[in-house]
Structure formats: structure tokens, C-alpha cells
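Here's a solo chain for you in C-alpha cells, the form predicted on its own.
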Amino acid sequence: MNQANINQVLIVGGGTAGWLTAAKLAKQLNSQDPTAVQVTLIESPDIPTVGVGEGTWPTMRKTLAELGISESEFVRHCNASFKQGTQFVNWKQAPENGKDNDYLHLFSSVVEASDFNLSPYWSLSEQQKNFADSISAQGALCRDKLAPKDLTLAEYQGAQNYAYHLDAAKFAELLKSHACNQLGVKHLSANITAVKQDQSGDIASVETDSAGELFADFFVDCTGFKCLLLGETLGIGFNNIQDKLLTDHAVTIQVPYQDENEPIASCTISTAHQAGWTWDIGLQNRRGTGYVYSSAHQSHDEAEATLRRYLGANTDHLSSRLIKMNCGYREKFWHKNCVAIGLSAGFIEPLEASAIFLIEASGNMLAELFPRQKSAMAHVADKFNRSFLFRWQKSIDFIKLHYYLSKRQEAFWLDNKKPETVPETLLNAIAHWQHHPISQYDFDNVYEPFPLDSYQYVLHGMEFSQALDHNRARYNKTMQAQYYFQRAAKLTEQLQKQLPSNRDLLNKLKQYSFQKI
């Protein structure tokens, strides 16, 4: 057996992906020590970072608090703002006479579905309120482009709980100063110009233009959809799920503000169209907008023609972008001496923002088992790829479940309603949840990366059809069920009148700071 330690760890490639891992590796393996792993990140000086989405996932809160980067330092050079969920516009189904439909996946609930679950009983009651509402105050918060925190609460703190948006380029920015300077990580700006292995097949080093050859022991791939390492070296295929997934190209618009004061939004919105939907993401100084849609059923003029009218008047001067999103992943993740990390692991269309947290998990995971001797490596790899491939299946399941429950009707809809397009492991779940509320036990592994009540929200909210009468009985804690429902809108009532607006929080950062923990 292999016994020889790992000691040197290359990253190739930057952004949130290289940055957010080495910040993690670093932390994690105390790479300031000289006799621990060191850590080094190269990265071309003439490729520009891909942002990987804006949105966050409320785990980012602990892993910047875990990195020791101060919220309020975050908060102002990301130009970030706070997301306290998604708002869905018109996925239930397209508007009727001019009015739109909407409903929420929030971040907090007045219990989790775990401890008591709340569905079956709103479900039989004759509530007068959606289920967001009904379970939460977040819903009228984000209405109300409220913030979810004040002034007077410590760093990574709520009164309820919450993510970020932010500017990606500027958070890859944040990370490489804090790994750098604080964390012991080196960084190299060059191109890699040839990857070399060994005899046995793992990567040895690579060539660079100006920096010369790297050696190391264990590689992180971070190169984006190229996978220069993972895949085009060590020939690791792509999983591609367009067949699952129509969707194909992003067209993108960054929108300033007409008003310095102009509310900012605590949520996603996610606006349904013909061949897709927009995201419109309210940061400091601007909102980032943007329409995914299948190209087989719009073409690239009209999405921007769509964008453009949702956008409304006065956008005509604005430049967009047209992406063209590979949607799919590794058949591994973790190959040899080599881990694939971000866009080089694979993608999912941004809906849900998976992105980043499936970075932060990788990253997670690769710091907590990090195997210091070649002879761990193949077991970790084995754990890691099990790991990752549940994760994106199960990802996947999840985001096809807002379009197959869709009562849209044009083309792009119903292909996505054929049986053909939609994972088994979905149309079954689906099938049992018509008779028998969602549980916990629906859920049979640590690492799910949707709980319970992000599918309660998205079942309720798209109006799902439940038939639970046969087993009413059942739910006998109707009291119990009552006092949460009575606690969530008093808890609305009070929240709403203690908490700062989104934008009025963020102007006080630009002087104040939260007090650290």
C-alpha cells in the first residue's frame, strides 16, 4: 500500500468554484502550518470568471462564518443583499385575463416539517390562506421587501432564516484576498498550457506560459465546463440530461437602479414564460435578470424579445448576454488523484440556485475527508462519487418537479409534462404523494439537498392535488396543528412591524456593522 503522504493540493482554476474550495482546504487543513497540505490556486489571467449564479442557499452563512469573513465586510464589498426565499410567477399557470398567479418557497417555517408536520392538517382544514402563509411569516416579508434582521442582531443572525444574493465576480474577489492573506493559500495567474501523468495514470503536473511546471499531489478541478483535468484528461465522460431537462441558453441583462432608494427585493423572482422563465435578483447597486429557455422552442431573438418585455420600457440601451448552459455531470467526480469541483462537475439551470451550494458541499466534503496518504484516496473518492451523484439526481428530481406539476399549456410545458422527461424516481414519488402527505421518511438520506419543506412549498404552492380524506382520522392534533397556524400570523403581524425594509438595512451597513459573534 501506498503510504506516501499528500502534501501539496493544485487548484486549477478560480471564481466561487477555486476560491470558495481552497478557502475551505485551507481553513480546514491549517495550511498556514508549513508541515500541513498546502494549498495553491492557478488561474488564467485572461479567461474571466463565470459567475455561477447569484443566489445562495442559507448554508452560506455558516460556511463564511467557518472562513472567519466578517458578515458586514461580505455584505458590502459583494454588493450583496438579503434573499429570504423564491417568489414563483405564472408556473402554476400562464396569467388569466392579465393577472398573474404567484406562491413562495421560503427559508423559514414556524416548525419544521420534521418535528411536526403541518401539510396533512392545512391540507384537511379550510384554511383561508396559502401554505406559505399559513406556516410562515417570510411570505409577507418578502412582499413587503423587507429584510430578514436588524441593526441590533449579531453577525449570521436572523429573526428568520436567510441567504444572500451577490455579485459573483465580486465574491471570487473576497475569497482570493481572505484565502491569501489569511488562510496561507498561494495563488498563481498563469495558463495552463499541458497536463501531465504518470506512469499509473494520475495527474503529475501541469505546464504553464509563465510559471512554470506545477507538481502536486492531489488536483482540484475548477476549469469550468472545459473539466481540462477531469475531463479531458482523464477521460471522464458527461452525463448529458437535456432529455430531462429542456432548457439549453440564458440570455442576460444587468439592470441599475433608476433610484438610488429603490426597494430591493428579499426574494428570487422567478417568472414563468412561454419557453421558460426569468430570474430577477435585487443586489445593492443593480438587478441581475436573466431568462432560461429551451432553444428548441424559442428562438434566441425572441428570448431576448422576452426579456426585454418583462423588463419593460427604458431597457432597449441595455447589453445582454447569451449563455449556452451545458445541463448535466460527471460519470465521477472524483477520478485518480483528481476531484472536479463547480461547472466542471457538472450544472443544473439556476431555478433553485443550486449551484453554489454544490460547491460549498464538495467543498465540505473534500476538507472533512481529506485522505493525507495516497492509500485513503480511493475509498474517499468512492464515498465522495456515491455522495455527489445522489445529490445530483436529486436535484434534478426536485427542479423537474416545478415544471412537471405546471398547468401551462403551451409546447414547452407539456413536453415537459411527458412521462419520457421525467425521472422515474419522480413519477413515483408524485404517484404516492396523491393519496399520502410528504414525510420525512420520503427522505432517507443525510445528505438530501431539498428537505421536506422546500417539497411541501412547491407542492402546495403549485396547487397540488392531495385526496386525504380516507385517512383523516389519522390527524387527530388538530390543536396542536391550530396554535403553529395562530403563531405564524402572529409572528407575520409582529415581524412586519419590527423589521427594516431590505434596502433600508443595507444603507445602514454602508456606515454600521453588525456586532461580531
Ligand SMILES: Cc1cc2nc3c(=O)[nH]c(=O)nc-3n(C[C@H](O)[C@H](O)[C@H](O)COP(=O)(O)OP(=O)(O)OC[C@H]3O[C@@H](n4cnc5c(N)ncnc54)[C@H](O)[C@@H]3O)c2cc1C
Second form
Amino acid sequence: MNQANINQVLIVGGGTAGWLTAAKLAKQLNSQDPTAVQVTLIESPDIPTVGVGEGTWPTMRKTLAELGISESEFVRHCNASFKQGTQFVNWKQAPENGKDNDYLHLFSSVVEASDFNLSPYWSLSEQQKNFADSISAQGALCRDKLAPKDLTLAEYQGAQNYAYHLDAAKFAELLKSHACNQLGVKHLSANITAVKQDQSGDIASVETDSAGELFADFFVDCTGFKCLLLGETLGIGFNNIQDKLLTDHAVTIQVPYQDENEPIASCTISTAHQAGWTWDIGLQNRRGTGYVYSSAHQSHDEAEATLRRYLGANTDHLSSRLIKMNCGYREKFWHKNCVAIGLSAGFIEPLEASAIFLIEASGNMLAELFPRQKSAMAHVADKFNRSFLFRWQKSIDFIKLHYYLSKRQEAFWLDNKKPETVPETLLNAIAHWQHHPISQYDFDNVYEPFPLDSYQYVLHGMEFSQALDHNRARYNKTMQAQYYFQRAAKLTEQLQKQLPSNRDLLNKLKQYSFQKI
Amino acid sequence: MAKVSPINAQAHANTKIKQDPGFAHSQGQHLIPIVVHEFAPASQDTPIVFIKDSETGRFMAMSLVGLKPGENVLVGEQWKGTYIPQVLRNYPLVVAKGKEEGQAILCLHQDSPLISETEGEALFDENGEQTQWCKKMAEQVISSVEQNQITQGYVQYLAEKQLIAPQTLNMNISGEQYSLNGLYVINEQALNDLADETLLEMKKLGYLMPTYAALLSQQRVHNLARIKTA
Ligand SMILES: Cc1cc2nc3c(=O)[nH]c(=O)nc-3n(C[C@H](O)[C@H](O)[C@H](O)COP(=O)(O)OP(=O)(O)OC[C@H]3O[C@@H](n4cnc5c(N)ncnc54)[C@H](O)[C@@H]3O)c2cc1C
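To test you: the structure above is the form predicted on its own. What is the structure of the form predicted together with the named molecule?
Complete assembly follows, chain above in first position.
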């Protein structure tokens, strides 16, 4: 039995996780060849997908390009728009005298921090401009609601690094059609009524209400929060992180544009409120908005009122949806012949859009290391589990950093800063960073989900006080630093002139397409 | 923005079009649009390159006539090339699309210095009929429009097959450094690596000759440098 080959993969669940994983596996394992691993996806016709998840990371460009999807078609089909980072409004502190405060976490810097770290030079030289604007052109582009590219750049290439905002349902639909028509994925629609295990405890088959009993050698659990295979069947426990990150619900509202030429933001706007924060994501045809909050600190009714207040007038007629968030991650992601990807593996409040990129990373690693023999499974499972345990924990650290540095005084915010809620790894790092710039050696694990640059945008954006004066002598490459600061300023000016608005470029893409070259 | 207006017998009863053998109106343009039918003769003088239209992202075929933006080394008292691109010869006449599908209207660049009341070829005769010259020009301009469409198809084909690749043109002429960005040229390697079926398809479509002409024309930068320094 142990020498048995793994030929058939059954993916259970047809949300973003299921379809991304199916497409990646089929593409990288070449499932169109009948002697290669065969991929089947089953989804329930009755259980809806979670229906949110509209912010992505720049990794999505590589994912789409590798799958052979045209960027222009993707943008058209998914009502997608270009995202260049996240603007954090009122995270530093509550608005004072009605005046908001904000900072940006951007995708591009003039020089990568691992090549030349501008952070200490910025801290020591008392620049006129904030950190983000000193080292990147992208903040200005976000404020002006400009696109990161124009039609003369080839598909997936940008004048600045970028990701997308997308309609989750449309995205799953596009992936489905591409996976089934181009990549050789088979698709079934039925409800799973029972999961059967063999004597070794492996999953042997799933029974369905309308597609019979389905056997496979390997199962991917993409059943969302339910975690039908890995959790309910195989009994893998769940590490709840409610004691670290306090939000547990989201209320969402989709907001149509007032008129068809209303500008489209080219970054996600995340605004802090009394007991949580709102996301505001501009697609082509509507905004997707939601309020992520702690029900221990605010009632559902007050939460919905908070979101509606944020949205302003003219939204009373728009319906809202309440989502209960199960925040945490599985004790293991891969057990026996089953791996969980997506919400079934875990979920952290969606502040930095980390969910979809962890799905991409899971799909990549699974495809790359895919065991063709059962005997190879344990080894790969172990690698996978260690890698993703690390990634989830570091993602929690990074999200927590946003809260830990806040000076807001409401109960939710103060509770979020209590030392017992903060992972020790983060406390240690922050203590170190008070007197040292962040170093690439703080991020020497290849599985690090968020890069050094991301931490710096947040630290300096939140006005973290970093005292480097005692070590000034060490940072003596001031000429070079000055050169980069000037380059950022020049690039800002140049790109502001050159780039079209997000809306204009998206309108043009309805008619024209990016070239492949 | 250049103003164009339809020609008509009343407004242009006395309008004449002068000839300018130096094509001075193209001064300041380092790229002149050409159609695929012109690749063979144009490739004798200048590099044939491709650029993207920033409004549409589409590739366009161009004759490169200068070594830096805004420079045209071929204008002068006489055009300094052996071949004069059609778009220059058509000027100041152009065709605009009419309201109905397929309708073409002959128009005039209003601000052209070639327009005169006294000198040159008349557009209309004393009976208000188009002159022979005008009819001939109209035919030529309309046929350019068709050739443009054919060129669009051809260039898009090159792009899809990735037979063109971005190329920065760097030159050092008499100690001065020149650099031109945003240009694409035929990629010799990609052309050599073409699958047999594609090669056959290109042959049938008549795409091989212009493609090789464009490839060879890359050498003509030296021609531009020579004219420039002459
Ligand atoms: C409020 C909120 C905001 C978010 N924002 C972001 C964001 O900005 N960026 C980001 O990256 N991520 C975000 N996420 C996360 C993101 O939405 C998910 O990671 C992503 O949608 C993947 O979901 P999924 O495919 O795992 O699960 P789901 O979409 O829930 O899909 C589950 C699938 O399993 C199927 N299924 C379940 N049970 C059965 C059964 N018995 N038989 C057959 N089929 C079954 C269902 O039919 C469905 O197809 C957000 C999540 C929430 C809750």
C-alpha cells in the first residue's frame, strides 16, 4: 500500500482557495497529460462561498501570468482595479478636532531595503517628508488615484509594483473556466454527505448526494471555515487566536459609484474606528466595504451603524451582510493524505490581505513538492506544516504590530495593546528596533510572509520612536542616501505627469489590451 | 492638436496646395508612421521600429528618422532620404471616418503652411469639381487608410508571436551620447526559433519579406548618424 502512486487529487470546495489551488496544481503538474496527476474539484451547489476577499498582494501577478491568463481579460472579467498599497487612516490616533491622520504601506520603494536601507538615514536626517514619501513615489500616486502603469507597459509589468482589487465571485468564475477549459481540471457540483477513511486513517473517499462516491489518493480541503476534511473528519485541532487579535466579526456593504466617472482609489483604505477598522476597496463598478470589529467591544447594531456612518449619506438603502470570523489556524495543515488551504487552514483579520497570498503560497509549495508516492507523503507534510506554521505566526505578528503602535484610547485599542495579547517574538523585535533599524537578518527565513520594507512602512508610518543618535557614526553613507531621496522625489514628479488615473486606465481596458511584450 | 476640416467646393474653391520637397512639416518628429507596404523601400534609408500608442497600447510601425526625440535628420531643403514615406506625401490631406460605417471623408490640415490661394495644385476647378490632382490624392490617401489597417493586423501578429522585443538605442556620435527608449525591433533570435507552421503561415500571409526588411533595417542607424554628421 505504501508504494502506491498518487494519481488522483480531489479538491473539495470551489471558493478562491479551491480554484486557485486547482489551477496551480493542474498547471504545474501538467494535468492535461493523462499520465500526470489528475485534478478534480467538487463544490456544493448550495453552500455559498464566503464572498469577500477582494484585496490581493503583488504575488497575484505572477500567479496569473504563470497560469497563462491574460491580464486584460482578468481585469475586465473580475471588475478588477489596480492596488498600490494600503492607506491607514486614523490608526496612529483618533482624529483630532475632526482632522484625520494617515500613513501608507506601499509596494515599491526607490531602492529595496535589503540593498540599501534608507530607514536609518531618514530617521537621522529629519526629512521634511514622511517616510513613505521620502523613499517612494507611490504615495503620491495613491493620493492622486493614479494607476501604477499605462497601456504602453506589457501585461503584468508596472511602472511601480502593484496588486489588484477584485470581485471574489467573478474571480472564482474566471479561474474555474480557465482551469476546466485550458488546464484539464474536472469539475463536479454536489454536496458531500459523508467522508470515509481507510484503515490507516487516510481519507479514502467522499460520498455525495448527486455525484456518487468519489475516490482519490489525495484530498485538498478548501471547504472554508467549515474545514470538513482536515478538521471535522481527521480531527485536527484549531489554535484560536482570539486572545491575540480581538476582532471576530465583519459587516459588509457593497457601494455602487455615484456616477460612472467617480475616481477609483488605487490603494485599499483602512480606517480605524472605535472597536475595529473598515476596509474600502474600489472596484470598477462598485466599492467593497466592510467593518471588522470585536463583538465584545461593540454590538452588531452599533457596528453596522459605524460602517454606515463611515460611508456617509445615501447608503441607507444598501443591504449589509454579517460575517462571523473564525480567527486562528489549524494545529497542522497537512495530515495523512489531506491538506487544508484557504479559510479551512486558518484566518487572520484581513488587515493586510494576507489570506489570498497564503493560498497562493500553499498552492505553489504543494505543486512544487507534490508527492507522487504515498511513501513520500510524511516528509513533504512535515516540511509544509513547519513552513506554514511559521507563516501564520509571523502574519499574526505583523498584524499585531499595527495595533501595538497605536495611540488610540478606546477600550478595544487599549485591550489590543495589553502585553499578554502580544506575541513574544513581536515584543522582542520591537524592543530591539527602538535602538536599531530593522535588519534583513530579522527576516532571514525564506518563508517570511511580509518583507522588511513592509515593517518599515508601518513602523515609521505609525511614528514609532526609534533612537539611533548614539549610533550615528555607523550611518555615514549620507551621499548615497541623499541620492536615493532625490531620486524618489524626481520619480514622483515624473510618474505623476506620466501615469493615467486608475479610472481612465480601467476604462481604456474595456476596449484595448496590454501587449504581451 | 492639429485641426482638420473636410474639404468642400465652396470653402476650398480657391485653395491650392504647394509642394515642399524638404517636407519641413515633419521637422521635430523623430518617428514617421509607415505602412507595411513601405517596409522594403523605407528599410533602405532608416531603421524600421515599433512603438506603442499610449492611448491604445497598440503597436505602430515607424520609420526612425532621428537619433533623439524631436530630431529629424532627413528634413532639409530636399528630403535627404531616397524614399519618402507616404504619410508625408499625403500631407496636408488626411481621411477622417464618416458617421456611416466605412464612409471616408477627405480632410485638410487647416494650419498647414502648404495651403495657399496663389501657388500650387488646386483642389477644385472653376466648375466646383475636384481636379485630377485632387482625385489622385484622394485615392492615394484612402488607399493609405486601407494599408494602415493591414499594417495594424501585421504588427499585432508580430506582437502576439513575440517577434518584436524592446530595445534601447544607445549611440555615441562624436563624443555625444544618444539614447532612445520605448522602441521595439524585430527579435532575430525569436525569428530564427519560429516553429515551422508559423513560418509557413507568415509566408502565406506575406509577412516574411517585411519582417526581414525590418530586421535588416536596424543597421540603418549608421545611415542616420552619417547624414546627421555630414
Ligand atoms: C470579512 C473578510 C474579509 C476578507 N478580506 C480579504 C482580503 O481583502 N484579502 C484576502 O486575501 N483575503 C481576504 N479574506 C479571506 C478570503 O475571503 C478567503 O481567504 C478566500 O475567499 C478563500 O476562501 P475559501 O475558498 O477558503 O472558502 P469559501 O469561499 O468559504 O469556499 C468554501 C467552498 O467549500 C464548499 N463546501 C463547503 N462545504 C461543502 C460540502 N459539504 N460539500 C461540498 N462543498 C462544500 C463551498 O461550496 C465553497 O465552494 C477575507 C475574509 C473575510 C471573512
